[in-house]
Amino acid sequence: MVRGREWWRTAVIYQIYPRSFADADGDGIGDLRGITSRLPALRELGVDAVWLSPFFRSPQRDAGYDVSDYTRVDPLFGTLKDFDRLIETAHELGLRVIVDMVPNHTSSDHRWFREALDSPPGSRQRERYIFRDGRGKDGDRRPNNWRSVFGGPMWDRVTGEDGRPEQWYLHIFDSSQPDLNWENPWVRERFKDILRFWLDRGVDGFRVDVAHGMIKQAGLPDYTPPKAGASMGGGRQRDPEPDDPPYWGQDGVHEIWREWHDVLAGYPGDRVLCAEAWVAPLTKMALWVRPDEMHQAFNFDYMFAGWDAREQRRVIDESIAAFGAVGAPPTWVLSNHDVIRHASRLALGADSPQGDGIGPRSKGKPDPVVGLRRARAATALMLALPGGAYLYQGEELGLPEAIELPDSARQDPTWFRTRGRKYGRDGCRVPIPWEADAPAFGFSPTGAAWLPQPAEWAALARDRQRGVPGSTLTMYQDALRLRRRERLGSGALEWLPAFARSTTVVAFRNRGITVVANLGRRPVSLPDGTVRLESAPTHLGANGRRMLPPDATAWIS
């Protein structure tokens, strides 16, 4: 655990996707007791905190991001007592716990929405959500032309008690996820109560889903994205469009985060807010982490930077400058539950816009050998950078995207709303392997798994890699140990002049560590010194100097 005030500035935080991490009761879906049983492995890995994706009460139409009760644990995952035990165990191990908060929308099963449907237009219950009359003589045309992130229109019409169609409600995501009206003070106060409920139970902070949403432009004007697919967002977009759609990144969201900041500031222990804010450029993203707002924001520009030395240097420089300008640390990330795992994404042979996913019929499938080499190199580079970092469960094992999932197994709403045109995010959510020879590779005692695990993952199971020199797990452990020992998170980056214009090499110093990443196709000579970490084996060249192979990173002192 990173100690002292503002621990989050340098922390490495591990994302747990509960349904795919560890299943204690054998139903094939991960749960809180399963997570608790595996926390010692995360302490051994060397992370400082864990972030739990939603485990709240939910009909699970979008894997828990459709919340029907924010203060109850879904029975699928356990009970509040199970959660309290998880918090207790994590803190005993020196791990902090961050939970996912989903404030942009609720489930259509939420009591608030059911009350809105049972109440007339203009009622205070309806004002909790975004209801509007339709356009046209009979109101049968949608209030505007917005398109849902998951495909199809962003509006659904409701039926009155007399059986006649009446108003429309807004849902940026699935129709089962109606957007809340954050202009309503009642909504704001209820969420402050929800935050306090979990803070009182000991959580160390919140990752906030769709932190750039919630406030919509006044009048809800029509909007047409500048190119097909560009309006994807909320963790589902690759290139945020520069003209600012009327449902993302509105100035009013910052007032919400100032209010939340004040709530957390009233608790001891330096609690943290992390923004999932898909906005561009980086200077705009940095507005979410001004001193009186949130503490961290995921750096998606870095996540999607190409495997190119010039682009890597550019985004690193811009990130440090943009976040530093508001007094915040950069927060680096390469994978999460919404994106193609970087052990596959970095070796794709064709473009795959964020949210589309890859599957059996995709073009440009990744070379798994190249993908793993680049993933290891990218991680070794990332963990040497100053600031904080997030890891996604299973990346420490080198897990690739599960590409060959059968159509019948898929569960992502994107798959259904696009009628199979987009594979969605199931491929990065497959349950992870713990023991090669156990049922479900140790994920579940019965062998059940809510998504099928690739047979070849046996070789990547944690027990096959633990203590093995050169394994991906060992490399992560070594990198995290050295990062903490050398205090790289609180260091400062200095580019090496010899490589400043290189088209294939990224090289810098941070405190006493020299970092060289070879993104090219030929070996490069390393500076003099002792190799402390290598993502791929270095070797002596004919010139007598130690050589770094392609798609590899080394730390030298």
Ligand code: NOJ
The other form holds:
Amino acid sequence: MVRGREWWRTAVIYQIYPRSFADADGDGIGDLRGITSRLPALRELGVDAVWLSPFFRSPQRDAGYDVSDYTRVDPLFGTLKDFDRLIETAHELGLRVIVDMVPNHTSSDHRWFREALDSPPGSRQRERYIFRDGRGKDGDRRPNNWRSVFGGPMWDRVTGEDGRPEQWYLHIFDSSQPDLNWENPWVRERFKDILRFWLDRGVDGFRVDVAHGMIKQAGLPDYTPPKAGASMGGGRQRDPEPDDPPYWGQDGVHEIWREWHDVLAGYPGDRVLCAEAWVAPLTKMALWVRPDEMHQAFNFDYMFAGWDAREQRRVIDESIAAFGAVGAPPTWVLSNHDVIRHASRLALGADSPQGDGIGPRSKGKPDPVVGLRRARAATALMLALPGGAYLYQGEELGLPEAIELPDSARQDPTWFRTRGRKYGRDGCRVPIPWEADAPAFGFSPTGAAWLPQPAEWAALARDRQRGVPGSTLTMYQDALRLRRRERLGSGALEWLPAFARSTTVVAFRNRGITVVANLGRRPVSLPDGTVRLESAPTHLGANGRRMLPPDATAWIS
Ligand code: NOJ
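Pass me the form predicted in complex with the ligand as well; I've looked at the form predicted on its own already.
First the chain shown before, then all remaining chains and molecules of the complex.
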């Protein structure tokens, strides 16, 4: 394929969170056979590819982001044969398949970590992870003051054979997720083998977990974040103080990406590496996607941009400029399995820190009607932008965050490590509804679901929305069809001069489509043309012009 024309530059990639997508065996946890059976629905939706969150062997302490064997399917999700069938079916349907690679840490159940624990300090087995002696006379003070993303300290102490406390190991996330030592060539070689294992099975690429965390600053210096506790990283451009921790965004990671790039380049077709890199500003993140490194990176700055016309224009401009400067496509994303679903997030009174989640006792719960209107408008805006886009399962149904989950159902390690101070991410991970009248809304044949589904989700089930004019599902389908037909992914954005400084309207042209988003409180009259897509009904105004209501987006041509 000619450089510049690769499929991923313009693709819309749908994230499947396997445990919550479709459960074929009825145990209440989604599985690979369930996914395969529902792939035709994604084809009908009109996406180009799917990204599967981890389904590898894992004790599931962080929902599979704690891998204990990178080349085996966890029995919860099925078998390698099921995976082969999944990928074959997806390819037959014209869908590409990306899998999640989790290289920053393994599970503490991984053979490498068990071997490290069974080996003495200084051994090559320990060198695979980040073990350090403690500070103080007895080594009983942690090697530094870093705080885990999930709450609590980033270090745990191991016990020696004689039962006495011994070295400490580093874990950016849960204590069951020890960080690998990426300065060690042995680790690098093992991961190249793992990449090849999945590339040989036909995967079209990898979403790379914690791509910004794998190299730590030499000497592991103390660090106190501007706000208590670590965030997923990178900070946000509008944070008052820069958040630049010694465990995020270190330059050494680029060498790894160049090696990985070469591994993928050795395979036919256009295989893609997409970075989960919480790095700010965007100009720094763009370094992750230089021509010989990764191909794409999630645009978290865009995800968290406020529902404000100036901020939206700013982040869109900056994204196109920053990614464009290195020859990479901009990407756009509004929801994933780590953040409050955008149908709720866009109506939160104040912005909620990533990973905190919302629950029954949260203040300022979002208005679901406002949230859904804004979410639809935001999606209609996003899908008209040039570049690639990521969707998260269930957003095409307009699913909100499940806020009223009982404490007893929660499973996110964040909830446990902060002793319930932060709700965490379970609210965006509830199994999705397919058929309103089926057990577990069609998620599983037995009615089992690993997190309880809100009763109101019956009205949002796919079968209630399919073919229904004005439904969220229909809007997504129409937008994806038009986006493809008009080749918006490979187009170019041009702001409409009449709205270029508007405080309430975002308006641009991309190829033959004019897009107007009204983020204000009053209806806006639309430019001349036929409405091709509307996130909320437009109407004829007293002035004889077509009017766009508040919190709505229209495409015109
Ligand atoms: C980012 C993943 O998206 C998140 O779900 C996970 O908890 C952390 N990385 C740790 O792997």
